[in-house]
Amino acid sequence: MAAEPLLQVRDVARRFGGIVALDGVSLDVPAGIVFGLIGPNGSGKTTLLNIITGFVRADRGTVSFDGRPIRGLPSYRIARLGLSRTFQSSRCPQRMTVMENMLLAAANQSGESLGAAILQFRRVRAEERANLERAREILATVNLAAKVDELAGNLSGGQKKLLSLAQALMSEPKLILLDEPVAGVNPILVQEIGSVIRSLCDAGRNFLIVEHNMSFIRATCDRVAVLDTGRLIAEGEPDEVLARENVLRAYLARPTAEAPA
């Protein structure tokens, strides 16, 4: 018997106004891969990137992750059931160091209670010693241990996408989600992240990719799935869907899009 997908989309729908964004989505994102979600410019990925993860409500269509339902659930419970996501661009505190970064990303944390942060003095510093000790892991396997007291706004494109991803492990997920992570990255760190997120999935991660590198997604990515005006018109290993007929139509008749050369 199949293994139940970790994320499970069926028959989302949503407009804006009189902008259908998304007619009729349905899609299977199973563990142990990266899920790669591509398509031109105006094909409804990031609204269904926003769906999943709360910040936008569908019109119709049911939302399951890890067999739980979550359509209509608030972003910060959706967070908590393990389901991650970054942005497009940076939302880090510039003024604030790499590690001060990831330590804002810590779930759950005693000392955000002010009778927490004096009654329970002792269990407050070990939970920030932890979280030290586990943010510094994960700034050495994205690549970043060397810029823990740099100020994020010092950082460079590339690392602040890194950064994102290093603040989206913090708190465990099952699932992250990640907006266009090598939009405007020069070529040498798009393959440093490539490896960084292969490295991660080997080592148990689970990932959803939206991007419009089609060199990235073939390098990283274990299936595909292709959005066009609202709908899913393609889905399966990298080489083979970027060759089909009806995929290249889409990308050549949006001149603003990159196509999958």
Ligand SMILES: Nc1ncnc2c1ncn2[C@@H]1O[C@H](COP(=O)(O)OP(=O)(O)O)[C@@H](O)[C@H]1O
The other form holds:
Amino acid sequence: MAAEPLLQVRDVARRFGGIVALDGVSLDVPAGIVFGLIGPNGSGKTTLLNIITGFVRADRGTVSFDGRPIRGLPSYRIARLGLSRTFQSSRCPQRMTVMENMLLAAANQSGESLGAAILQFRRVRAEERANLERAREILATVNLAAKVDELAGNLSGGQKKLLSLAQALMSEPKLILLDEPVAGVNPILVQEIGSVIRSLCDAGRNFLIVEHNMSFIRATCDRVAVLDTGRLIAEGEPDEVLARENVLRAYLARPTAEAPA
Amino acid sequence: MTEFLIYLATTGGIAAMLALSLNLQYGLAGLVNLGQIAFFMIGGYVSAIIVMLGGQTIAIGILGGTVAAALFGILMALPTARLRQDYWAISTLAAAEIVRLFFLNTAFGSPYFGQAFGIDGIPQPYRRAFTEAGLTTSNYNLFYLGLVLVSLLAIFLILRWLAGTPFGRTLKAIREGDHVPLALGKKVSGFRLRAMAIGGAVGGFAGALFAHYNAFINPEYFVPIETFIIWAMVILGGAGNFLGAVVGTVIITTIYNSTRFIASFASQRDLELTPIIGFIFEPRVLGPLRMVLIGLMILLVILYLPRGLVPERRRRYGR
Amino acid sequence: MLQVVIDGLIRTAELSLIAVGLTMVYGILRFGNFAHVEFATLGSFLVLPLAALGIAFPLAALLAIVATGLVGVLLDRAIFRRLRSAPPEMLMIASFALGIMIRESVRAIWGPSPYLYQLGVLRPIRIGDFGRITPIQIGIIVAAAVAILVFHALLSRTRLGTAMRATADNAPLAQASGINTERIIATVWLIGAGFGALGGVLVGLNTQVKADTGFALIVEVFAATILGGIGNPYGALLGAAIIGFAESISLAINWSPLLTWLGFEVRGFVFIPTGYKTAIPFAILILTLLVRPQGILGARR
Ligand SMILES: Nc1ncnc2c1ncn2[C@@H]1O[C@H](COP(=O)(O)OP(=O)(O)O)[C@@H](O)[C@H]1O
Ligand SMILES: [Mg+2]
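I would like to compare: after the form predicted alone, may I see the structure of the form predicted in complex with the named molecule?
Below is the whole assembly, all chains and molecules, this chain first.
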């Protein structure tokens, strides 16, 4: 195992008015594995992802990624460092087609600058062609190849989640954060998403996944951490952690959350 | 009648530029700019001032007006990152009114230059050459129509091309919210800034062309309702489609100027015979009624045809 | 100085009534209704035919206010209800179009010249040496104060008020707990448009009845609403007071000490030219949005 974890969260805290969303969370996400983050509804998982990716400011604590402190950087800068994320309610632009969504996601496009779009159109065109090829490959791995010209708004809920994942992959990130990638997805597609993530991990991609679906977590993650009311209460191998009594209690204490199955 | 049609086509062509500019801002980038008319005003005033008070050529005046409006666009874009969409929209309306109040209350040099009086005697490009060659005003108006249409075509092609570049694609993503583009590493504020700068430049250019065509401008020309008419053009034509903006301009310009057509159709006696129709066709009634009609059309389009007459096209990549 | 206070109070009365309606509709439907100010125009004009029938002015005004409230409900049913799931910018544009339709219909029906309410001649009352106030102006301030107090009682003391606040807070939750949200929405339109109409009648009383009454106030009303935190009726009152007094005070102030202090060379008194009066609320709006985008009473997001 590498000496330095890929993502390091230290003592991060955040309140919203009277609500303590995160209360001193520290977490190390090493490279080379699929890391799961679970916890009942409202335990602060999304808030933690938002803080890591610069969408929400932390009240205190530090976050570093790939050896660099990133707390306080604007979110687009954090993304450019190789930290890509999806959103819990998948929000990829609905009035753009699947392929437009994918091309949008490519990093370092010179055609985004007006000067280059006008003066270096050859280079821009070559980039577009290369990105198009890569997008087709990624869409094939997530089984969306047949949908390239479909508007994202017309996809099913599961397909939207897959598109978000594919978008995240398109930017060639060092770490991918997924917020509930299989919530509301039919069981067959859940398995499929799980195996896509596993094979991507074996191919060298790193993941931090927030999820509720316990069988998905067991099948996909190498390691899990458990959040409860803003604190980490357990961390370790999925089977062992999910059997711990305090983890069970955290889930059972909330009638709304599904208990680990 | 032909004279009037040429006038209509020229001002319509200029309005189409404003619609294209708004389509870039709203149709592509989702920016609800309710102060579009300010670009037009700044372009016209700055160009006229540069030429008449600065003694520069008309070309430099038009360039100055274009740049000034682009800078104003950048200024308007600055708070977008921190403001909610509806707050920003109302502040664009306020910003445009501040610009108008500025020109309404400022005299440049003499009391007859600026303020409520406006600016009169704005020079027209190549006008003297036409007179010296013994050509008529009609000839000149035809020439100006050509100038406007060529400029319009150029703006149309450039903006449509821009929409297809990675730059335009990112704007389309931004119109549906900041989160996804930010998470994909796009500096959203920078994109909005550039969209507003380009929109401002096109609007300012149109304003300068108008000032040098009409030879007279006045703060009354730039009231908020004018912005709404441009909106009507874009919504009716189909937001996100540049051809739609032009189609919308043609339809709205026709309705807007229909008063004069109708007046020449119906004879006075017809109007006196039927009291209701006579009432409707009274100019003081007809003027407001055409605005009601435009408003109604927009509502119907939003309710029943939300993508407009010429819907946005998707680029196809399927093999 | 007293005159400044009287002017400020009257402006506050007019603005707050219109702003309260705007902010209430926003609180529930989450869009800035650009047509809202036209309820003021419509209300002020509907008084005219009623008064022409010989109905006493207060009753005519009340009927006009109720009628305008019903128009608000009707417009929601016909237009905004069909757009509940549309993106907010579509609602904004639809309301802008609707506003123009109302305003221009008024202009088509009543013509371009302004009207005056026929109330007979009432002598202004002198207050000391410094100010004068007409009985009409006293009536304006009293009417607005009464309306606001009734509104406050409604919001805080009745079940309807509780249901309205619950719906504004979280519509799906309110519906789940048995509140008929569509009925609440209709009530909010009724009250909001009615208050707007009252505001318009007051403007008409103070000055003239004009087709532009509402639209001329649009930035002031939005500024008041945003200043107080959009969706918050009490905030709208505060915002209206700030805008109302800022207009009259900033014109009455001699700015030369400030300019001298800032290092400018100043001779004599410096007043803001009255031509810029209308620019004052616009500038306040923009400054507020730059400094505190969520408004004064709005919660930080
Ligand atoms: N923007 C916000 N404003 C106010 N409260 C928030 C905000 N975001 C999250 N919260 C609160 O913080 C707590 C944690 O929320 P969240 O991180 O979304 O939990 P999870 O993703 O684990 O379900 C919840 O109580 C939630 O209501
Ligand atoms: Mg969550």
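Only the largest set of C-alpha atoms that superpose within 1.5 Å between the two forms is called the rigid core. Positions refer to the first chain, counted from 1. Please read these numbers as outputs of a predicted model, since none were measured by experiment.
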item	value
Large Cα shift (2 Å or above) at A168 between the two forms, core-fitted	no
Large Cα move at L132 between the two forms, threshold 2 Å, rigid core	no
